[in-house]
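One chain comes next, on its own, written out as structure tokens in the form predicted alone.
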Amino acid sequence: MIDFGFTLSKSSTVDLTTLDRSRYDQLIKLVPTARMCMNCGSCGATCTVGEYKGMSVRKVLYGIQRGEDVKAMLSSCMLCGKCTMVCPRGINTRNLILNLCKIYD
């Protein structure tokens, strides 16, 4: 077989039987507006550390919905508030990040 130098990416499928959404459920109780996120990516586009650390509120919400550990991304957030200013749904992302930090502690 000829090697063309390509490899397969890791599968992004989620096993629903092992999915742990407990942290997401806790977040929704504390910040109900988190459900309004439409994953537009505006928060990530304006994030000060997003370019360097891959931080984005969209990625954090997506990860916590999938049961992933997003603590590393949370620790890189500078709480500057740029994402709150550009959110088309008006989600208080700073409050969302602060409450997620409480959940992970």
The other form holds:
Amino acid sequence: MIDFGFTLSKSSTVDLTTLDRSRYDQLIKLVPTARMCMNCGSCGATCTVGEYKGMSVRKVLYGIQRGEDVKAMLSSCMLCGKCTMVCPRGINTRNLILNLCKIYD
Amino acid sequence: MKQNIVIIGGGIAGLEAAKQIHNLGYQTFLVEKSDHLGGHVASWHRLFPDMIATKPLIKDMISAIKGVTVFLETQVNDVEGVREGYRLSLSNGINITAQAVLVASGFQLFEAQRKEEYGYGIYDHVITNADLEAWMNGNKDQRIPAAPKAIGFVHCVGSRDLKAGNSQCSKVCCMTAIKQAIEMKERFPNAEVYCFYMDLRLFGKKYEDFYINAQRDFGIHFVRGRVSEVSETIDGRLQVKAEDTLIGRPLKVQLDTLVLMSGMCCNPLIQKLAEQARLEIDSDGFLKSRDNITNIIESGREGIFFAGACTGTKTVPETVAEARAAALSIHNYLLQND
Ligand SMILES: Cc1cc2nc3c(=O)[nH]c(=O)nc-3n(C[C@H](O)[C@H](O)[C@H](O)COP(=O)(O)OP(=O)(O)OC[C@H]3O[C@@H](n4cnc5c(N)ncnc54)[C@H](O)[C@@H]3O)c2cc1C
Ligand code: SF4
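Counterpart to the form predicted alone, namely the form predicted in complex with the partner chain:
Zooming out: every chain and molecule, the one shown earlier first.
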């Protein structure tokens, strides 16, 4: 490409029409209750590593529906299961993370 | 002599009150401006939360008011306070002196074309909640394609919108959106269905369960963000823009049909009547109750009562409960004045 001396910023827009949501679709087949997340944030608030590594199951689950890279967050999870205890919708978040790790493998 | 009660408006509020007041032994008159009874509900298909069909419901309500004098396509031209109560002159030339008046004039649906950025009346595939109910009732609608791949619902159209002159939450349309989203997913299982909301207001009995079902059983996508604009793509689809406020990024999606949740607004027709009867209008444009806690069904004037959506946004069960309460209040008022 010819160098015109400037670059274009990358668009941050989420385009739901073209976005690849296959990882989310795979996850839903394995953990159907993941659909019930209402983004309350209690998982992120209680997460042992949340305050150091930004981990939040909510962010992970939402992120894969919006094309975000969630690998770093996933790998910081210690599988302590506190988020499973606090989820008001009873989503097995620990199971969700384990399955998502498999999907990413 | 039997006392006369006039009810203005033949929606579910007016119908239910007419039945109760007539059963209490009063001479009951029901004045309805349109050519049918049942009001807005008569145009809906099924009612949340039990998803009952409206047609038989309205039919039952109408057959329960035998003995009530019904004037269709009639309006109140003038109201005048007299010694016996109120003298009403109707547009059909009849004058009635009533000992008590019940206003049950309901609401008006927000005119969606006023939110030009959503393209109602401009683009081919933008409809309202009311249009979708009509379509489900069997009306043909070219704007809904035979096999849509993606359908969107916009919450709060004309509601919670100071610029549109409506600060109030329309209250029923979060549920209507979820109900209609499920109904569309049932008809078009392969379509992706999106609801664009600011917050979900699911306050009523079983409402939250509807939301859970929509997520778990139907995979409906909820996007938190108010749609900012709609445009048409070169191939005639709709492109919708919003901010996904849960992730803090702009978002766009192409849709085949967009359904606008037009809100419940005050009925402007009641303005003249309010002036004539010297009834106060509240800051939200609806009729002003004596207070909004234990006296919603009482106006500031003796002998004039309210029921239903004329005082604010209401669900069907709330409306029906108010109609019954208003009948009893009128009864007590008349016993007191005897
Ligand atoms: C899209 C949509 C879907 C809904 N679905 C549901 C649902 O599933 N479940 C639920 O609980 N609620 C639902 N609602 C709410 C429901 O429509 C209202 O609770 C109900 O219509 C209120 O009844 P009403 O009799 O007070 O008013 P209306 O239904 O507005 O009836 C008022 C009547 O008065 C007449 N009138 C008005 N002015 C005059 C006048 N000056 N003189 C004579 N007559 C007059 C009108 O023509 C009308 O017939 C929905 C609302 C919307 C917008
Ligand atoms: S009920 Fe929901 S869609 Fe309707 S105005 Fe209120 S918040 Fe908006």
